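Let's start with one chain on its own, the form predicted on its own, as structure tokens.
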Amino acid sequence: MIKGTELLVKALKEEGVDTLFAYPGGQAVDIFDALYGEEDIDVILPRHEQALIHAADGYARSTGKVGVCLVTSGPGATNLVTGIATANYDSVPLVCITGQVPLGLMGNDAFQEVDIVGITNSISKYSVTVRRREDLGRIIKEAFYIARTGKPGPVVIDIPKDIQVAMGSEEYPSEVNIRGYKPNESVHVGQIKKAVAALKKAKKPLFLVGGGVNISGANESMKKLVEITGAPIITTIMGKGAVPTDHPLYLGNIGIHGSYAANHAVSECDVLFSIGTRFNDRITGKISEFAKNAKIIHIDIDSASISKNIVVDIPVVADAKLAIDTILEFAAPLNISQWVNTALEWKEKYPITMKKYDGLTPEKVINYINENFDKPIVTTDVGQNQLWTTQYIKLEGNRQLLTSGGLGTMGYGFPAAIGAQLGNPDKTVIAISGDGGMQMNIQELATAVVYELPLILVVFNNGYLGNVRQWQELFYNKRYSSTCLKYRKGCDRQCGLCGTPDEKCMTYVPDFVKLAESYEAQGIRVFNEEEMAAAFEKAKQHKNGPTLIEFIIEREANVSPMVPTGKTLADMIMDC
């Protein structure tokens, strides 16, 4: 007979958990006591629960393992909510363990009591409160199985304090049998044959690949399929890296900030062969005009995603890798040279570039990373920094680019990099953020310092919440409402009314270099391209802690191209 907490620790070890992102509290203190002195599990203490779950997320995405986090009840649990939703949108396998008040106090508004299961039901793959000690082992086993199988996602296990300390069996199940949850592990060959037949008849076929291909590890198979058929390929932001970005048949990202070639290829193709994407509004533009000339094939592991936003002609419910490997049995070269040449001419004629801006640009910084780092893991925050990164970063495989694609969570990039570095100690991890997003979890500089993580933190500082400011410039007559991060009460002109940033603007707060140094991290500020190489080299040499490099960029630099809301993918503003 052992305590529930002891069974939990045993379960974590049997599930292969070597890293646990955890923050203590009253209703979880018994679990932490059981972890005391544990040598097989590294317990990582971030400085905020939201950062903690983003770190577990980054660990999971970069390693392919289940990320695990542990917090107390009440605010500890609710601080996980944004991270749970982030992981749910992007199909990241997490097991989130929350402490809870004793069963007898639940529902009585006890101190630090919240119904975290009720709160997270709609944003998790599964959430459950353990109400009997004899169910604890089974529920933990099921949680890991549910998180990693089928369409991966976050699972919440809420464990009341009396269940934690209750004595019970030390047996941990070796098998799972959940009634009503049977992940699809096959592919309908008949539907695959229909899809291949449509592909062979196509004059203008196009592969559209989403994050499902990266999640399933189907990169090599996808590359082989592209090369056998000779059809061009485009990706969503989450699908980038499904084939090497320098592949001759790769046209770029689709969507609101996609490439001209990718967006126009969708508008012109006659067969759109999509794999592992939800067809969300960020990639479709005006739905009624999306790929209106094409027969649409859609492969996705989640049947609910098929024909949800875009009605498709040939649905296939299957894991991406299993489906692609089956397609390869029937695939053949296509006679489509004229179509391919047209698409590649678009790519050459309309490249994505920031050459209209003088001086230091995000394009130059990211290109330096491309040329001087060998297959780094790159995380991003959300905003212009994310969009520039997904436009310019070069990838050769999955698990290299970690970003919040579905929920668009500011504050994600830095803690995700911490998780990625802990899971991949021998790899270079670079976090790219804006000055706004970096401040949302900047307290994690302490975490990176105390665990001696050699992260490189790239901060693009334009003094604005740049993505919203760009919309305000283009569609709101430069009414910069609440987006200027240089604003102070003492400004001569009210924030948002000037629309003309200049040398009169107030000094930026905080001083990122001094702030980094106050955490005992290395801080560097770069004003021009000539200083860039030295800054990155200095960061490379700093191996026992993080380096924050602040790049001062053009204040009103925009992300181009851009598709305005409600417009079709063909209605691109090429030079914002």
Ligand code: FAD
Given for the second form:
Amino acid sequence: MIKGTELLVKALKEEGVDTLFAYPGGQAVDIFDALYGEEDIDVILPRHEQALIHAADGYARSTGKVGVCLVTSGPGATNLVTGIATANYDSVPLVCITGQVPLGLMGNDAFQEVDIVGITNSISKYSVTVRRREDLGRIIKEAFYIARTGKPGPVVIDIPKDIQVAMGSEEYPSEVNIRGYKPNESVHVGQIKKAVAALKKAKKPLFLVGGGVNISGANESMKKLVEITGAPIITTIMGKGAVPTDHPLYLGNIGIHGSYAANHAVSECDVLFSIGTRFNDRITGKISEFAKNAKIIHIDIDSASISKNIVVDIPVVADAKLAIDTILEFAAPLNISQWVNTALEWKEKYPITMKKYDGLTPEKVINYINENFDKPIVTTDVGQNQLWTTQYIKLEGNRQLLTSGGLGTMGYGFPAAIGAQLGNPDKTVIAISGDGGMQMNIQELATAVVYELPLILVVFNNGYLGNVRQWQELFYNKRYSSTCLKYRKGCDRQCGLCGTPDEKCMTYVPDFVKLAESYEAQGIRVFNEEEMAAAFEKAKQHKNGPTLIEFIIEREANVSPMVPTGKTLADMIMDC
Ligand code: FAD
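Output the structure of the form predicted together with ligand FAD; the preceding block shows the form predicted on its own.
What follows is the whole complex; the chain from before opens it.
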């Protein structure tokens, strides 16, 4: 007979958990006690539970393993909520263990009690309270299985304090059998043959590849399929890296900030062969006009994703790798040279660039990273920094770009980089943020310093919440309402000339260099292109802690191109 907490630790080890992102508190203290001195599990203590779960998420996305969180009840649990939703939208496997008040107090508005299962029901793959000690092992086993199989996602296990300390069996099940949850592990060959037949008839076929291809590790297979058929390929930002971004047939990202070639190819193709994407509104533009000349094939592991946003002609419910490998048995070169030439001409003629801006631009910084780092893992925050990164970063493969796509969670990038670095100690990890998002989890400088993580933190500082400011510039007559981060009491908020420095403006809020130094991290400020190489070199040399490089960029630089809300993908504003 062992305690519930001891069974939990045993279960974590049997599930292969080597890193646990954990923040203690009253209703979890017994679990921490069971972890004390445990050598097989690294217990990482971030400085805020929101950052903790993003770190577990970054660990999971970059390693392919399940990320595991442990927090206390009440505020510990609610601080996970944004991270649970973030992981849910982007199909990230997490197991989140929350302490809970004893069963007898539940429902009494007890101290630090919240109904975390109720709160997370709609934003997790599964969430459950353990009500009997004898169910604990089975529930943990099921949680890991549910998190990592099918469409991966976050699972919440809420464990009341009395269950934690109750004695019971030490047995941890080796198998799972969940009635009503049987992820699809096969592929319907008849549907695959239909899809291949449509592809062979096409005069203008196009592959649209999403996050599902990266999740299933189908990258090599996808590249083979593109090369055998010779058809052009576009990706969502979650699918980026599915084939190397310098592949000659790769046209770029689709979507509201996609490339001209990708968006026009979707609008003109006659067969859209889509794999592992959920046709989110950021990629469809005006839905009634989306790929309106095309027969649409859709391969997805989640049947709920099929015909949810876009009605498809040939659905295939299957794992992307299994499906693509089956397609490869039937695939053949296509006779489509005219179409390919047209698409490649678009790519050549309308590249994405920030050349119109003088001086230091995010494009130049990201190109420096492309040219001077070998396959780094790059995380982004949310906003312009994210969009520039997804436009300019070059990727050779999978699990290299971590970004909060579906929920768009500011504050994600830096802690996700912490998790990625912990999971990949031998790789370079670079977090790209804006000055807004960086401040949302800036306290994690402490975590990066104490665990001696050699992260490179790139902060694009324009003194604005730039993505919203861009919308205000383009669609709200430059009324920069609450987007200037340099605002100080006494500024004339109505002036609409926030791009013009004023004696009342704050110079640095915060002074990122001093802030980094106060945590014993390295801080560097870069004003122009000439200083860039030296800053990155200095960062590379700083091997036992993070370096924050703040790039002072043009205040009102925009992300181009852009599809305004309600417009079709072909109605892009090329130069915002
Ligand atoms: P996911 O959302 O990750 O979906 C993956 C799909 O694959 C799901 O349907 C899932 O069921 C399926 N799947 C999972 N595992 C497997 C498997 N093993 N086999 C097969 N299928 C599987 N995105 C863009 O692309 N372009 C933009 O211009 C753009 N602009 C954005 C702007 C902002 C400010 C933000 C925050 C986000 C933006 N996004 C953009 C991201 C966008 O919101 C979505 O996150 C993204 O489009 C989703 O891509 P996806 O459907 O390919 O991936």
